[in-house]
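Take a look at this single chain, the form predicted on its own, given in structure tokens.
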Amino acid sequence: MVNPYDKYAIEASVQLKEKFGGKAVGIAMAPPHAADALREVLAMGVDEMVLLSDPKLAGSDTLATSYALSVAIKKVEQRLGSVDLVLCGIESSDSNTGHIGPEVGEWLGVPSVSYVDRILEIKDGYAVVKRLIEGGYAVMKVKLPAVFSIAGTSYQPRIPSLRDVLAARRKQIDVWNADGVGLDPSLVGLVGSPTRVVKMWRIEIRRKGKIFTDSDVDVAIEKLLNELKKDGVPLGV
């Protein structure tokens, strides 16, 4: 099945294509049998679908996977011209690391923004995006090309019509292997990967909950300020 989080990125790409023109190309790294599931991506409105599949890629961690995808993106550039935007799902539904988008940006040498709620504007070589942060959001202006990881908030994935599904069945899915793309075998796969996953865990954010009391309000404030200084919190200018 298509990773549910990726469908938000697919929807965002199709909406951008409908508004600005251009072409939406999907790239997936998966075993050969994934081709059937990827027809859903074509039915949603993506113009072309590439399946990067090779036994040499088996066991790749997120660093190796992002490297392989970045090389595939460069091959798409060679064939179609410059890629303005790379859109990724925020994370996978199995390991939930959220690594791929930022790592692809690093491999490509372009800016990356994660937790993108909505792409507000694209103009004069820049994109303005609304990015989710703890307790609210931030609006950022980013130079293109760039990589955005799309959060599942503003882009509701469309349900393809029967006509779109039937049309997708007639489209070809290009299957690329490691040698054809030009991957460095020392950077992919379970054996060749430069990193090894030892352990994964979710970061916990806990508030310290310190309470400062004193009969003298000024003394209580001074205690608070001293504690903030110890924690490295900048206090004014």
The other form holds:
Amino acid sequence: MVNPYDKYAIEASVQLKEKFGGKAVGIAMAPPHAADALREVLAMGVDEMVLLSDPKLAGSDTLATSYALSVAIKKVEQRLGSVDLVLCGIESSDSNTGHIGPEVGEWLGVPSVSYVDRILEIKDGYAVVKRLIEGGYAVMKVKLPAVFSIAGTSYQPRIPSLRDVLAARRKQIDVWNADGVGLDPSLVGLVGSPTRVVKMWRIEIRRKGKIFTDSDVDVAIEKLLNELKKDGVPLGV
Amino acid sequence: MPLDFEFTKEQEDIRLTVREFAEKYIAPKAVEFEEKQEVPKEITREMARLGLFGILFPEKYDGLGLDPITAGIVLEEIVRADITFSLAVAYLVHTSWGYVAYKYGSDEFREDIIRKAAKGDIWVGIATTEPGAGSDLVGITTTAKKDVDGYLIFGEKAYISGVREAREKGAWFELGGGHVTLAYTDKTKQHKGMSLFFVPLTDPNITIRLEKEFGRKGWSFGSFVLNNVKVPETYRIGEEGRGFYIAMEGFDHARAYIALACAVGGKRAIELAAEYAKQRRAFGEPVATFQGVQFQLADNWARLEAAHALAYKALWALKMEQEGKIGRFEVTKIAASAKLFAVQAAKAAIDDALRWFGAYGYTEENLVALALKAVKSYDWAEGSLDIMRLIVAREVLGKEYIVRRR
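Let's compare: the form predicted on its own is above, so bring in the form predicted together with the partner chain.
Full complex below, order starting with the chain above.
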């Protein structure tokens, strides 16, 4: 399946294309069997889909992945001309690091903005974006080309019509391998990944449920407040 | 052709797309369909945008040109999200009768009406039953008289689905809808004197009246009176005198989809009830641990699995008929068997599953209770169960063993 967070970025790219014209090219890095799921991206309106897939890429962490993706983006640029905007999902639904967008920006040497809720304007080589921050949002003007990772729900992913779904089946998905793209083998896969997964375990949260059964509500509330105070919860009184 | 239970990749893509839509837009509102006695208009409009009303129509007429099996896949996902069957009726009636209207309609009719039906701008219903005739169709009294450049239709149709949705323009469907309507063009010839017409319910000479439905309340159910309704000759579906036969073909389509809807709706009801039975405890254990529940579940599930397979066999038979590989009566036999079996399997399964809820099963907010009322409608709709029995018996024994009452 397509990473659900990526669908917001896909929707954003299609909406931008519908508004400004141009071309939306999707790039995914995954094992070959992912090609089937990528049909959905084409059905949503992305013009071309590239699957970067190679056993050499197995075990890549976010640094190696972002490197590989940035090289693939450059290759798209060679083929189709300048890339104005790179949109990523905010994070993956499995490891949820949220690294890829900003790291791709670093590899490409262009500005990156994470947690973009909406692209408000694109004009004269700049984009104005609304970025989610804790407790509110910030509006930023960013020089293009740039990398945005799309968060929030402003770009609700469309459900494609069955006609588009069927048409997507007939489109080709380009599969690129590491050599074809010209990746430096020392920067990808396990060799190129400084992150080491040593152990995985499940975090157990042991909650202490406490139920106050007093029939007098005031007494129960008083007990609850005392309990919270004991645990050092600031109650503002 | 090898026996194969696998779907194609295209069909799986379609299933996932419709599932995403159904889970997001239909499922959260299904209980409300019954309460409010209507389906939100955004849902039928969105179904139209997705292309769900154009599955069987050829691409030449803005449809998707897919087969009955694929149409069944779409229906499965709709039913899973809405076991009140409101949207199942909306979808399967249009799909079956729209297809028959296309198949026997003239080129002008296809250009005019079918193109709009395929886009979901026009909904297609069916109207054969009358206050005085249902299973005994020869007893209908609606007549169509030849006029200068068309027909004038008089009569009354009763217990018809979708009269309100077809009547109101710009509501559930951009242009409202119309019903494939059975009428006599020559009463003296009995069933050989019947013809079918597409009758837009938006016609000012039609008045509609709504019934208070027992179940599947989201899709309207009522009667309409045709008082001198003029339809152009191009709205006649098939030749004069062929109406009865074409209607029988349409019923085969509808019965295959109904069988599938019942099988899937029954399974969904079991799933919902099983979820509850796992959570709910009685006598210190989850209700699901009782063998009284488990044995009911297993028997019903097995019957529904059989009904499911038979329903797909009926849809496959429709496809084979389109390809000229099997005959009309064989299709009729399979479709009637499928409806006969699936409706009963679903009713029994839902009735049992409902009991696992205890008293909560007897409320209108319980989807499984709504499903029981919904499948009950198929004791009658698109051919009663006893008519299904007569058809199967006739096809197995031979026509000469059927006693004619007329």
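Basically, rigid core = biggest C-alpha set you can superpose within 1.5 Å across the two forms. Numbering follows the first chain given and starts at 1. Predicted model, so just to flag it, every value in this text is computed and none were measured.
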| item | value |
| --- | --- |
| Displaced residue check between the two forms: Lys208, CA, 2 Å or over, core reference | yes |
